[in-house]
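Below sits a lone chain in structure tokens, taken as the form predicted on its own.
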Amino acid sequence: MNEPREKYFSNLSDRERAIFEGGISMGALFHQFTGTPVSLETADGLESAISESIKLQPAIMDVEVHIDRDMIRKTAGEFGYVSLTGDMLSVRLTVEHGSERVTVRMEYLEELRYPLMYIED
């Protein structure tokens, strides 16, 4: 235990800690960015902003964010933008803690009609 904060996680394995950090980051991403105005012109920048901000979280090694452009195209109103929703997002986080690496995923699953967050690997 090199750092004082590690005492709060001493009851977790490296894998459990990686999953915890991935879950916290995915929840933060979802609740921070849904509702953000997005257009076809700003989608690339929003993907980048989401990715860069989530990479600041502990243990997050890589972030892949994709915003569904077809949904923007289909739902954008008279002013050319729409509010970002969970069903527009496809996200993959690579999380490392100690000797463990996990992949945390969020994607809209049509059969559930829900943007599900889960451990992919």
The other form holds:
Protein chains: 4
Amino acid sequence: MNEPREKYFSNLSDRERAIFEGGISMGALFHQFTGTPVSLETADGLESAISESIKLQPAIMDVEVHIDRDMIRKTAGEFGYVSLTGDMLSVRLTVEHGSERVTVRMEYLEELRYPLMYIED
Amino acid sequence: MNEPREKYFSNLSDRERAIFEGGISMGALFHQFTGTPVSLETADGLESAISESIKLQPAIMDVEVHIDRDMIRKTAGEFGYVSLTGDMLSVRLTVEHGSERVTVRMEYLEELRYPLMYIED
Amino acid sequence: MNEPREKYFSNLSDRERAIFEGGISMGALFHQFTGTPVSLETADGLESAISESIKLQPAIMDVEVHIDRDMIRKTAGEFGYVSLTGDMLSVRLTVEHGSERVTVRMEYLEELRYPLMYIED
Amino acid sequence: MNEPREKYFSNLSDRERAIFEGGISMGALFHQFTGTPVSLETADGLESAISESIKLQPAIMDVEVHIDRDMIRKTAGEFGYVSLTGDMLSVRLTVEHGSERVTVRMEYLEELRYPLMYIED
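Can you return the structure of this protein in the form predicted together with another copy of the chain rather than the form predicted on its own?
So here's everything in the complex, that chain up top.
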């Protein structure tokens, strides 16, 4: 770990670094891809493209993305597709730095009426 | 063409309608997907996902997207990927309405220093 | 109108050009700004910033943006803000090219369950 | 802190929580606003709108955003504006949770050719 960027992170533990990178990537995912047109036919391909692009980011080992097909079905308007929103998304990021690994989740929680991002144990 | 939305377009010729829908979809494509992390390995999949999502929009018959691999190579930073920008994108949309078909292009033009969107004959 | 870009538009009438530029800017507005966090307190400022940025685009003379405060109130979750969605937006673009002027509208239409973009006379 | 969401964060220290929320908001800022048309005239207003919207997010106390005017000047094409990119942005977020406060930075680093996000002491 003697890459030039590492000097910027000497004030973080491995666990803090994994939490930070996981937060960045979850915020990125939400704000990059919400708004994308999606239908029942294209949901598989969009899930893959989201996963592949977010896996490029630092410390991200794995990305599972699920787009809720029932919500597409229920909210699709006359044209058969919807704009992707946060409440259709369920995401799990596996993030590793040094010897530490954390799992970052996003899911829409009815009780909060909010797509919550949190660390899953 | 007796769908409810068509009454909103009675003031447009078929050609004007195709030009309008093509403009919307090109603006959508640019502003939805620029910023997406992309590498040499993920460019194919991202091109497909962009194409599939934009094909969902009204009147869009075909979408060809090309991401410039040389620009990825030249601008990739320490982490091996870049954020997609307009000057890496070359796009051709085939748009049809009624009996009219137009081709909408976007390409970065060095002479303008600008990713120009225009109608190709 | 002897700027270098104009040669790319010799195949469009003034009205077609205005329709094309209006479509681009409406697609851009929707896909750039949906997802933005917004509350009752920040809606004014966000409307202004959207308007100012879209007015920079070619041929756009005026941009009126309205974000539905009732929808913010009704959908705000525990944290007091929402992610901007297309059904909260009502937009009117005034677009001019040469001697032609068109008004491009976007509004959410309950009958279509869709934020429709169309040309208003 | 007996709000319903807090049970999701019982596995994080106050400092880890601040780091997580700061990461989310920095990723959000980058991916929401890159691509926005901006000129020398609209840069002030865009900085304010970005700041106001990101301050709505959990735990974010203050947001300073600076858009590099020299880069706008140098890269503006024929139309006098550019699409906002990460290398034009310098951002400082002040994040607080419980008794802990962290400062999250984003700046473009020439040595990395990358807009790095890190925690500043």
